[in-house]
Structure formats: C-alpha cells, structure tokens
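Starting off, we have a lone chain in the form predicted alone, written out as structure tokens.
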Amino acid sequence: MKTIGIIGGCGHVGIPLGLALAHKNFDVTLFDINTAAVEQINHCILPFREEGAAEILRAHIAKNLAATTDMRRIREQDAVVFVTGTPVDEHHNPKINDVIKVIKTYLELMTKDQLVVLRSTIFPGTTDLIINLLNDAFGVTKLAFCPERIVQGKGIEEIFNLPQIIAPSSEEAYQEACLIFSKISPRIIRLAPKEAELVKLITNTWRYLEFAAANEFYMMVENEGIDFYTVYNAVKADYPRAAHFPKAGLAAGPCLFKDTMQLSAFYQNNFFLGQAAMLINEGLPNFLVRQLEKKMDGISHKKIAILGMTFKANNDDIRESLSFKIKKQLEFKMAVVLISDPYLNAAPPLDEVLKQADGVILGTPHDEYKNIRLAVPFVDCWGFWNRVHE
C-alpha cells in the first residue's frame, strides 16, 4: 500500500489527512475541483489555518505530495479516500443521495483492486449502500469507513494521537486499511459499519449537548440579572463532578448542529434532547442581542460592533458561524453593524471599529481581544473578558 488519493483533498478534512500520510512516507495525491486551492497547495500555501501543517507541506510538496484537478489519475492509486460527508437539507433531513452521487461520479475512474475509504460523517446505513454500489460495479468490494474525529485547526496533531476507528466490508479491507492508519494512529478500533457511523454522530452530538446545557444555564441566570460566571465559577471551584462543565458560548461550525440533526433523523425525529439542544444553541444569538438591547435601552440606529466572525477562536473558518446570525438580528433591530476579526482579510482594523462602536457583542474570543478595555456596554457570553481581567 503505497499510493493514496484523497478526493476532495484540498479541504478541511483532506489536507490534514494528506499531510499526515505524506509525513509517514506514503505517496499522496490530493484531488480537488477547486483550482485555486490546488494551485495554493502546489505553491506551498495553505488555504486555511492548520497547526503544524505548513512545515509538513514544505517538507513533502512535489516529493511525495501533490494536488491536482486531473481526476484521470485516480485509477493509479492503491487506495482512494472520499471525504464527502452527508449534508442536511433546509428541513434538517440528511441528504444521503448527495454522498451516493459523489461515489457514482468517480466509479468509472476507479478499479476493483483499490481500497475505498470513507472518511467524513455519513448517515447510519450509508456505508452498506456504498458497499452494494461497489459490488454492483466491480463484483467485489474493499471498503472501510474510517471516520475523522479531529478538532478544526488541530487536525494533524489529533490524527497522530487519537485512536482510529475502522469499519471494513471484509477482512481484506480491514487489513489494507490497517496498513494505512496504523502508521498514523496509536490505536485501531474495529467496528461494524453502522456502529462506526453512530460513533461519529454521537461524538459530535455529545459535544453539542454539552454546549446546550451550558448555554441554557447562561440564559437562565443572566435573565435574572445575575452574572453567570460568578455562579459558574462557584459551581466549578474544587468540585470534581463539575470538572467537565463547559463554559457558555456560540456552538457553531460545520459539524455539531448538522450531526445532531442527522442523529435525530436516524431516530425518526424522536431525539428530543438533540432537538432541544438545537433550539437552545441556535437561540443564543437572539438572546445576546436582547441582552445588549436592554443594557443600551434600545439599539436602533446605534453602532454595534461584533468582535469575531469565525466559528471558533484563533481560526479563520467562518463556516456556519453564529456571529452572522447575530449580525442579521442586529440588522433586523435597525442597528448599524460593525465587524471585526483579525483572521478575515476584509475586516476593518479593530481600533477603527472600537472608536465608532456604541455597544459590543463578543462573537468569537480570539486572543487578539484579550487586552481590550471597553467603555461602552457589551455582552460576553464566553466570560472571556471576565476571565482575562479578574
């Protein structure tokens, strides 16, 4: 097992995996229809922030790592990795056919001898559908669902340190997948396909539920005019059973909400805890706007700054960021919205934004905001400034 092709390889899932594999001396090709991203990789430029990626990219590009839009080279690979996950539609239902269509698109470029690896989140039962699809096309299947469970921005580090789940279609597929992932992961966990699919969904859903609990408590306490973090710190202080109680914050990004809705669909929409979490987390932006509105005795025609537009701190990824939901709500309230984010090139300088602002909402607790002292009303659900300045 030497050559590995990653389809959709220039994205947030493909690049960390490709770099990790190249670092372990596999010959890796990142296949992508995004011409700009392909050119960036081949010119040793990362399309997004990823810790530890730049050094590995410099060491391996044009040696045993390349990016291309030439899909004909897929048939040259020993293993083909698909990083296409299952999206949800406007009604929060999983779009399983989108994943199937991707596989069908590349079938004529694949061979029966290749190991096929599914890497992203997929709806339970989808792996079996793809196994049947490959059987129909080739008369044989070597497929393994090997879900990623990495944190955005720290993918390479986590690939090397987290256990890797492998759910194979056969013993041969398992052995070949092990040849790949045992090189980059400290431990292999073998599961059946549906078990692995549920592990991936439950992993993200559990995190989403944790955030929802913290956010519900935040809104409950703050609604009474009491500082949440005074209560929170007392709950946590030298109390081991509260050690994993997360802080409040905007629960966003491309995975947590989506995967919670997929799990709900899997359970025939009887996953009431997950649906409640969605209402809580998606409702927090509106609560933050109302908080500031109360503090300022109205926000109509006032200049309100949102500090941080990415979905997580110290990162440049804006996918599904709830800061944009705050922006829409402020605009609905007829506020003049000012935006700051040190990780977005188009955003104006922070000093300029703060000079104009009549009020502030902290959207993302970037480190660059630590030393800010505000003289205007503000809302900080993260407890960021309280923790920094206490």
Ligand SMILES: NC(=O)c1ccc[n+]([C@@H]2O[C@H](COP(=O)([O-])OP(=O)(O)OC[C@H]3O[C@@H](n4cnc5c(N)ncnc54)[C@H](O)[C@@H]3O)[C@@H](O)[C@H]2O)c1
Given for the second form:
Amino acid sequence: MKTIGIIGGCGHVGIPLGLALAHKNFDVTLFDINTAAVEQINHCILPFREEGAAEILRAHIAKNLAATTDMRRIREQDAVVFVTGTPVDEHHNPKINDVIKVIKTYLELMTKDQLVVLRSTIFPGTTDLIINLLNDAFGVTKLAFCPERIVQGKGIEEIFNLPQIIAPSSEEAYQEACLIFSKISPRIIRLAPKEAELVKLITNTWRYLEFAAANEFYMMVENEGIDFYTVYNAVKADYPRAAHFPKAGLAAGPCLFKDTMQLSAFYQNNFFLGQAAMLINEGLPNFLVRQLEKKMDGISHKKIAILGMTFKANNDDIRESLSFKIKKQLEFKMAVVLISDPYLNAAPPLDEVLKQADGVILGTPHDEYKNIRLAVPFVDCWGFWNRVHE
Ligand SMILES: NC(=O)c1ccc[n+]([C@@H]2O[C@H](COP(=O)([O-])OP(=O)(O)OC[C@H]3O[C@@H](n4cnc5c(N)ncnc54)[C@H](O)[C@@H]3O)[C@@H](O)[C@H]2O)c1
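For comparison with the form predicted alone, would you give the structure of this protein in the form predicted together with this ligand?
Now the full complex is given, and it begins with the chain already shown.
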C-alpha cells in the first residue's frame, strides 16, 4: 500500500487527509476538477486556511504529494479515497445519488485490485449500494467506509489524534484500510457500514443539538430582558455537569445542518429533536435582527454593520454562513448593510465600517474584534464582548 489517490482531494477534507498521508510517507495524488485549487496546491499555496497545513505542504509538494486534474492517473493508485459530498437539496432532502454519480464517473478508470475508501459523509445505506455497484463492475469489492470527523480549520491537529472508524466490505478490505489509517490514527474502531454511517451523522447532529439548546436558552432569557451570559456563567460556574454547555452562536457551515437533515430523512422525518434544532438555529438570525431593532427603536434607513461573515471564527470559509441570512433580513427591513470580515478580501476595512455604523451585529467572533469598544447599540449572541463592555 504505497500510492493513494484522493478524489475531491483539493477540498477541506481532502487536503488535511492528503497532507497527513504524505507526512507518513505515502505517495499521495489529489485528484480534483477545480483547476484553480489544483494549481494553487502545486504552487505550494493552500486554497483556504488550515492550521499547521502550510509546513507539511512545503515539505512534501513535488516530492510525494501532487495535485492533478488528469483523472487517467487514478488507475495507478493502490487505494482510491472519495471525499466528495452528499448535500441536501432545497427541500432538505439528501442528494444520495451525488456521491454514487461521482464514483460511476470514475469506474472505468479504476481497477478491481484497488482499495476503495469512502471518506465523505453519506446517507445510511449508501455504502452497501456502492459495494453492489463495484461488485457489478468488477465481480469483487474491496471497500471501506472511513468517515472523516475533523473540525474545519484544525484538521491537521485532529487527524493525528482522533480514533478512526473503519467499516469494511471484507476482511481483506479491513486489513488494507488499517495499513493506511493505523499510520495516522491512534486507534481503529471496526464497525459495520450502517453503524459507521450513523456514527458520523449522529456525531455532527449531537453538536447541532447542543448549539440549538444554547441558542434557545439565549432567546428565552434575552426575550425576558435578562442578560443571557449572567445566567449562563452562573449555570456553569464550578458546576461539572454543565462543563460542556456551549455558548450561544450562529450554528452554520457545510456539515451540521446538512447532516441533521440527513438523519431526519433517514428516520422518515420523525426526528422531532433534529427538526426543532433546525428551526431554532435557523431562527436565531431573525431574533438577533429583532433584538437590534428594539435597541435602536427601528433600523429602517440606518447603517447596520455585520462584523464577521464566515461561518466560524478565525476561518475564511463562508459556506452556509448565517451572517448572510442576517444581511438578507436587515435589507428586508430597509437597513443599509455594511459588512466586515478580516478573512474576505472584498470586505471594506473594519475602521471604515465602524466609523459609519449606527448599530452592529456580531456575526463571527474573530480574534481581530476582541478589543473593539462600541459606542453604538450592538447585539452579540456569542458573549464575546460581554465582559469587556461591563
Ligand atoms: N469540511 C469539513 O470539515 C468536513 C468534516 C468532516 C466530513 N466532511 C464531509 O466531507 C465531504 C467533503 O466535504 P468538504 O468540506 O471537503 O467539501 P469541499 O467542497 O471543500 O471539497 C470537495 C472537493 O471535491 C471536488 N470535486 C467535486 N466533484 C468532483 C468530481 N466529480 N471529481 C473530482 N473532484 C470533485 C471539489 O472541487 C472540491 O475541491 C462531505 O461529505 C462533508 O460532509 C467535511
């Protein structure tokens, strides 16, 4: 097991995995249709922020790591890892066929001796469908579903520390997947495919539910005119059973919402807790806009700044960010919206935005905003400025 090809390799999951495997001396090729990202990688530039990734990229690029759009080289790989995703559509239904379509596209470039690894988050039952697909094509399947569970931005650190789940189609597939993942992971957990598919979805959904609980408490307490973080800090103070109670915040990004909706579809839409979490988390932007509206006695024609447009702090990823939902709702109420974000090149400088703003909503608690002192009304559901402003 020497050569590993990653399909979708220049994305947020493919790059940390590719770097980790190159660091452990595998020959890694990142296959991607995104020509710009492929060129960036080959020029030793990361297409997005990922802590600790630049050093590994520098050490391995053009040695045992390369990116390419030339898919013919897939057939040269000992193992082929698929990391393209299963999104949900506009009705919140998983587009199960997306990952299957990608695999079908590359079937004629694959060989029956290769280990196929599914690393994407997939709808329960998809691994078995793909095993059947490969059986039909090759008469045999050597496949393992090995879900990625890293948190975005800290993937490099986490990939070497998290246990790796392996759900194989056969003993041979298990042994070969272990040869790869035991090099980067401290512990292997063997499961059946559907068990592993559920582990991945439940992991992300659990996080989404935790944020929803915090967000509903935030809205409940603030609605009463009481400062949420006074209550929150008292709940948590030296009280071990509340140690993991997260702060309120915009729960967004490409995974948590989508995976909760996948689990809901899997449970034939009986997943009331998941649906409630979606309503709460997706309803928070509206609550924040109304909070500011009350504080300012109306926002029509006033200049409102949103600080932070990315979906999480100190990161440059805007996918599914709820700051854009806030922007849309402010515009609907005829406010003049100003945006700021140190990670977006197109956004105007923070000083300029703050000079003009009549009111502020904190969209993302980037470190760059820590020392801001505001003289205008603001809304901060994250509790980021809470103590600073007392
Ligand atoms: N982002 C995360 O932190 C994270 C964590 C765990 C799991 N996941 C899961 O991993 C999967 C991928 O997520 P991501 O965040 O890396 O997405 P991404 O959009 O960052 O990366 C996907 C990559 O696949 C490429 N691609 C798309 N279609 C292709 C094709 N036909 N052939 C070759 N390349 C193709 C894209 O150009 C892109 O570079 C999803 O299932 C997601 O749920 C993501």
